[in-house]
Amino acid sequence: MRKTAAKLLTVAALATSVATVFSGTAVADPAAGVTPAAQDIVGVGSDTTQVLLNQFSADYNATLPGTDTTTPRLYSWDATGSSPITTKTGATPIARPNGSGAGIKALVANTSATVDFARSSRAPQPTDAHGLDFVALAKDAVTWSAKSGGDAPAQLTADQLAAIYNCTTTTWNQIDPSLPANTIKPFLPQADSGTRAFFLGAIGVATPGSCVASGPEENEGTDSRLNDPDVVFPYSVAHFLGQTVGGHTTTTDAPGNLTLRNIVVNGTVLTPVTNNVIDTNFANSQFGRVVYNVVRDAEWTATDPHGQALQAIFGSSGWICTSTAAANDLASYGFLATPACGVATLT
């Protein structure tokens, strides 16, 4: 017990630090006076990698010369912001994609005249439409979060996570008789979230129940209604990572007063960060996720100069996969890599 309470002060401990240990975060969103090209790859969808690809645009477009007008560059669409929003020259006006499942609708929805690819922190799933690659990013985890000095301990087995986000379990000391009676708040992020659609999978709920809250953009614990002593919040490691040890953060993507939890499976006491990174034994369990960029099969295939744009930023062999430069910004935003980087599973 004493060796759990260390590890989770010393993830607490993060989300206080204010040290920017990497590069500083980059502009949201095209940046202001910036609309991508008609050719330019341009994306939507999950929040939880939209900084990431924000600082990936940065640094890829970095690399092509100011002369050079005909390469496309990369722009990424934050998931929350002003809506409609404009993509790219010549575009129709679309609703802002708020996460994963609204990204990869507005992919299938629309042609690359207007989105390219969609963000997104979740794998395939049947309900998908078909045609569609998504294409491995890097490896991220999902943990719990609760509020730092509030009811909730400092650890929760995955079938007590199921139990409270059934309802079956709705007070701690259901849990454990020593702690208080208290009733607890279990949040979810919205409908679209990756996250939130991974996060129940991981701990069996097909669905939640009555007693379970929406709502909250996901891995904001600036939320007002998660400053609360019996909250319980599924939470994106990485980005955890990013906001903290990274420096990461702005007034509203931020961990506010939540703290990363650890999960108990099968008697092993798993804890999502060692040593400032995502925990490999963590990463390798049910809470453990490879994160994706969305494209279409048609064009991710094609020889066309499309084609050839997507696999030259994308692709196993493109500047995602192999630059040091991008390398760097996943560990910045408290990312792993993955050797899978840039497969692609076709739905």
Given for the second form:
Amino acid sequence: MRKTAAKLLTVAALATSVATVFSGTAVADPAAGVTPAAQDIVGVGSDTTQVLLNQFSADYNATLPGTDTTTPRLYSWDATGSSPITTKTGATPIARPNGSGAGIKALVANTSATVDFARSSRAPQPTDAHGLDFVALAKDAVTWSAKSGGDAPAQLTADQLAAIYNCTTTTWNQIDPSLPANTIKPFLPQADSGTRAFFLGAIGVATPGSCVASGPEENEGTDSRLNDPDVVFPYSVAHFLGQTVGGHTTTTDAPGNLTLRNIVVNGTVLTPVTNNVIDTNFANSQFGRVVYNVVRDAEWTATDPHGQALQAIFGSSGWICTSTAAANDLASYGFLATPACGVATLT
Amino acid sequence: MSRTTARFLAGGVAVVLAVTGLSGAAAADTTATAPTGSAVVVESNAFLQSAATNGVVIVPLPNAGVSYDTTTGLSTTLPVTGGSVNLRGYYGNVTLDGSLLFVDVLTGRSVCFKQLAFSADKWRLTGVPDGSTTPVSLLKPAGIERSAQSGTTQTLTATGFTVDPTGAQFLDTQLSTTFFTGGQSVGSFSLTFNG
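Show the same protein again, this time as the form predicted together with the partner chain rather than the form predicted alone.
Full complex below, order starting with the chain above.
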């Protein structure tokens, strides 16, 4: 156990040093002074993929000549920041959607005059509105994290995680008598978080128990509430790699003192990261997931300029799924490319 | 092989349709839990004409079913024989009955792919060429692609179906042609999987 913990610390330290070397330029929202045009493709929603979409925006728009003022460009609004936001020229101001669920609701509640797509880190759910296409973007995985040097062990089973979030296991020594008798402090991200919804589904918890606290922004270990030796917090593996290996951090969008931990599935210890990428076995387990961009089906299948623009960006033959620049962006932000990129699941 | 080639030289595309008559019923699998369904590959008229012009003919062999529509083109139905797949999670594999024979009628060279499958991991239609045990990625869904699930029935529809670059290189090498290219449009594709 101690050896594994030491290895985790070593990996975290190495990742931090790598991140220092390759520290990237953080981008957020449309750049200051830029208001997307009415015809541009504008998205809101998930925190997990926001930095990736910001990078896509910069790189995709760079492929369009500055003199081209008619081809729709790609813009993405972060999950957090000032609110309300006016997403594009002529749009109705809306409260800034924070998370996949909120982004999808905003997509449904508005038209393409305001929102064209929603970033989603969760799959379609039966409660989602009909007529939406969840367009596959990439593969990610979700594991649990804990404070480096804290009381948490290096690994937990899915059942143990379920017991923690059901509040039937409340102290570490209930998991292993050699662990401290300190009270476990399970946290979940904000209510509309796709990572929250996915994690609860993966561990089979429909409604978390009363010992579970909600609120920290997903994938941000910098929240002071998470700086605790007994905290347990779900975390996107890709986002963690983007922060620690890709160097894509801000003062808040960073892992803080959290490190990723292993999950035991069917008796096998699954490690979320191998050689600085998402471990394949972990990605293929119940803790692996696909992340999406969600669009309105009627617009996705339309042959008008707007539908063509959506396909040109998100479609299986579009820029995200076929360009080298997008593939490099995916890798830099920790995601795994999927051959099914651009495939839509209709709600 | 030379006799087969002669038949194609004599009959051209008509042979493709003649093979339809040879198609038998899908091999019955009596296990209650065996998955069912089918994959349908539609070769567009544009692709058929282009292939024929270049001397290339693709012949579905039993237990594939074939039909032709003057508007949409040649449809090849490959029955599902097994596998496990999650078309919404994009993983798993569907095994298919039938095989596909690719022939260059100008040179007489041919290659037959058996053990056809749709790999959701690769998102490709794959086949194992004669004399090999390694699947080759042949064709990739394209265009507007949709996966859905209703009960135990999963579906995938794609308005496009294109030649995989690896498959194109393999086919051109085997047939000594320069006809196939990665991304070449073949037609459309659909898959229904019950189980």
